[in-house]
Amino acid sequence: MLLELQNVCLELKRNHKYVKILDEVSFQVNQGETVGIVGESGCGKSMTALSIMRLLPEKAKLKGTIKLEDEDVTKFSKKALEKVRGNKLSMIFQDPLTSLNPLHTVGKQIEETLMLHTDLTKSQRKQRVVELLREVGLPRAEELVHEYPHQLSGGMRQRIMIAIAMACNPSLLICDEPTTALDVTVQAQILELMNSLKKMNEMGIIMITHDLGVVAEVCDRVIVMYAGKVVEQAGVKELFQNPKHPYTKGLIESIPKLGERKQILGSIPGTVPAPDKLPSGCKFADRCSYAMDTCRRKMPPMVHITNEHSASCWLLEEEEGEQFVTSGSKRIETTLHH
């Protein structure tokens, strides 16, 4: 196992009090596997990534364990973290223009990672920078090393970010919305590039996105998050064919499908609640059309449907055969397939 999160909780200080941002987040990533983390803005996807990278404010309270190759990252000193970040563990951030330094050439920014984590000579580093630019599919690599971020297109800047992240062949690559600002053609090229680099280096990837099309294209397993909690996780095919949590169903129903004509796409009413205004019980209850009184009182347990598929919902209480649930004035019949 490459990465394992166990009951990770994160609290940040807001308005002179601590607010829970992540609530007992648990999942794992295996070597050579791409795991997608999906959900609306504000559900905790990026904060999960920043917790793994330990890029958090000094006063943040992080609990639980985050094991990278059997070493607990939460116990690392600043010096130990500096050796791991950019070496074993790398991250591609959402906006390459704000992530790259406008005052330095792209070649110098890639070389900086090699200076920190390798014993290569100056000429070897320069040669490696050119190789990395070619690996990420950028033309005229020898000239590009002398150019600045503002001289490049969005797709080229994103490839530079990938080159920086891949410089030391990391074991785990975290991608936070890596294709959001790109057009569809460039998006497809970037995803194909990341897939080929993953196979070449046998690394694990965490793909953070709100685009379920990206998930279907590149991921092996999917983690669905809502209000700082994992509400469902499954293999990618299983999740799309047999979603169990009402939130996951809502996300999938909002995707337009080829050959299917709809006047109005499905949508989930309301918005993700603020971390300091979370309801008691199931955090999704106020937006769920199947919500019962129990949902508003108690947090549902994580139910294991199969070895690889689990969801946190009171509709999934383990019973034999059929289960009848009252929701408002309706009587809903749901059949659980185990």
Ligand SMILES: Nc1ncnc2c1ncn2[C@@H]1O[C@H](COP(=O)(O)OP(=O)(O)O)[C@@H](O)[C@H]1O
The other form holds:
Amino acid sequence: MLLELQNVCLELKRNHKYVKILDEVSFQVNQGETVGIVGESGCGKSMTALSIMRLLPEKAKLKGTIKLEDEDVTKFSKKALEKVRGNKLSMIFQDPLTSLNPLHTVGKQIEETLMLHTDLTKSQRKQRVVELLREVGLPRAEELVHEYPHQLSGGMRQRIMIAIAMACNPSLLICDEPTTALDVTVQAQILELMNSLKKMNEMGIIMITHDLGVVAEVCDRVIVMYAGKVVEQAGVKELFQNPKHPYTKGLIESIPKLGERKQILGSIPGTVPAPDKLPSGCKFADRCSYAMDTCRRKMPPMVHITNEHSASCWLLEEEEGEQFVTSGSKRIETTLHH
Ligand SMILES: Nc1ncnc2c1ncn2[C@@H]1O[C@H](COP(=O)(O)OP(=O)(O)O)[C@@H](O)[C@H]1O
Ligand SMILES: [Mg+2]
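Would you mind giving the form predicted together with the ligand, to go alongside the form predicted on its own above?
The complete assembly is shown below, putting the previous chain first.
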């Protein structure tokens, strides 16, 4: 197991009060596997990533365990964290301009990472920088080394960020909306690059996105988050073919369909509740067209539909008996990459 989150809870200070941002978040990432985290804006996707990276605001209260290759990241000292970041763990953010230093050349920034995290000599580093630029599909690598971030397009900058992230061969790469700021064509190229890097390296990837289209392109397995909780998880094919949570169904229905002139199906009505205004039962109840009395009173338990598929909804409690009978034949094959 590469990464395992167990009952991760996060509280942050908002208006002088602590509020729950993540509530008992549990999931796993295997080596070589790409796991998507989806949900609308404000559901806690970035905070999940920042908890794994331990890049949280100062007064954050983090509980539960986050095991990276069997070591609990929540117990790491500052020094141990610095070593693990950029070594075992790398992260790519939505806006590459804010993570790149505008005053340094592309070459210098990649080389810096190599200097911090590898034993390569100066000339080896120079060579590796050019290699990395080629690996992420950038043209005229030798010249690019001497250029500054503002001289490049958004897509090229994101490739540079990927090169920096790949520089130390991370075991886990976390991508937080890496293509959201890019136009559709460039987005497709970056996703294609991610897919080829995934094949070349044995790393695990967490792909955070609000876009189920991105999930379908690159993910093996999907975690659906709503209001700080995991509400469903399944293999990617299973999730699209057999979504169980009304929230997941809503997300799938709001994907714009190719060639459809009129978009009859809009988005899910309403918005994600703020962390200090969460309802007591199911967090989604107010927006759910299937909501029953129970939903508003009690939080639904996580129902295991198969080994790989679980969802947290009171509707499933009723179906459960039937589900268990058929679960044997419905079991999806685990895609393990070796
Ligand atoms: N520094 C912060 N202090 C307090 N609350 C925050 C902070 N950053 C984000 N939040 C809140 O945490 C929740 C989850 O945010 P986030 O993880 O960024 O969502 P997502 O990435 O899914 O859009 C949101 O309600 C957001 O307002
Ligand atoms: Mg985010």
